[in-house]
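Below sits a lone chain in structure tokens, taken as the form predicted on its own.
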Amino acid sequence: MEIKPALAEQARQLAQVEASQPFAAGWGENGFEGEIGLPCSVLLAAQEGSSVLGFICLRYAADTAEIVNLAVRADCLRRGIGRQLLQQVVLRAQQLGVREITLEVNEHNSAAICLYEQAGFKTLNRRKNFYVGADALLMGKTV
């Protein structure tokens, strides 16, 4: 498996990965097409050959950044792909001079919360009813 910057021609596969996860952001193919190449965005894809297994997207400005989307294909869970994507985007953020990374996660997404906590993210705040029927946890980490 390799982790590389996502390419425009992968937008459909990225959207399919996203659609396989109930808590993903729901960008769809057009959302990925719009995100790829933005100067303030890092969109990485985990790939085996030409197949996209997962992705992570980080937006940054000055010394702060936010992870805005992360998903791993449903049939590829429990292989450490999410952990590797998270590690790589944190490294990329550090290279860009980022000092603080935040994210929002559905309070019911226990797998993602566990992943983020293992990577050193702490819950900073709770946004009541941010999602339909659920709060969002605002998590952050100094890098």
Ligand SMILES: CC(C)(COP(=O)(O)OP(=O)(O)OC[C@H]1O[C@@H](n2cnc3c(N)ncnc32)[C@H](O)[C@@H]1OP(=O)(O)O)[C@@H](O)C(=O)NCCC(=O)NCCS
Second form
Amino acid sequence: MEIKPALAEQARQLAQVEASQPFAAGWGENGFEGEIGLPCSVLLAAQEGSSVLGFICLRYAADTAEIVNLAVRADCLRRGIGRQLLQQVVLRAQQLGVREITLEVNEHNSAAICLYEQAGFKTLNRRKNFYVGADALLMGKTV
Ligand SMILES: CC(C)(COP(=O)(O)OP(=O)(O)OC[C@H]1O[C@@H](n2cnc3c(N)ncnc32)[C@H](O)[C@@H]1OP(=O)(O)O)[C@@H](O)C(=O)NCCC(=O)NCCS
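Please give the corresponding structure for the form predicted together with the ligand, as opposed to the form predicted on its own shown earlier.
Now the complete complex, all chains and molecules, led by this one.
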């Protein structure tokens, strides 16, 4: 498995991975096409051969950044792919001069919360009813 910057021709596969996961952002193919190549965006894909197994996207401005989308294909979970994507995007953010990374996560999304906590993210705040029927946890990490 390799983790590399996503390419425009992978937009459809990225959208398929996203659609396999209910807690992902819901950008769809057009959203990924628009994201790829945007300045201030880092979109990494985990790949095996020509298959996309997962992705992570971070947007940054000066020394702050936000993880805005992350998913691993439903049939590839618990293989360490999410952890490696997160590690790689944090490294990339550090190289870009980012000092703080934040994200919002559904309070019921225990898989993602465990992943982020394992990577050293802490809950900074709670946004009441940010999602339909659920709060968002604002999590962050100094890098
Ligand atoms: C969150 C997600 C990216 C994790 O991907 P993954 O490749 O399965 O995660 P990993 O195998 O790298 O697991 C790393 C750690 O995350 C935590 N974790 C992952 N899945 C978990 C689960 N179902 N329950 C509890 N903890 C879980 C564990 O701490 C795990 O470490 P361990 O395997 O040593 O116990 C994946 O479940 C997913 O795509 N979820 C839907 C989309 C989503 O929630 N995106 C984030 C929105 S903020």
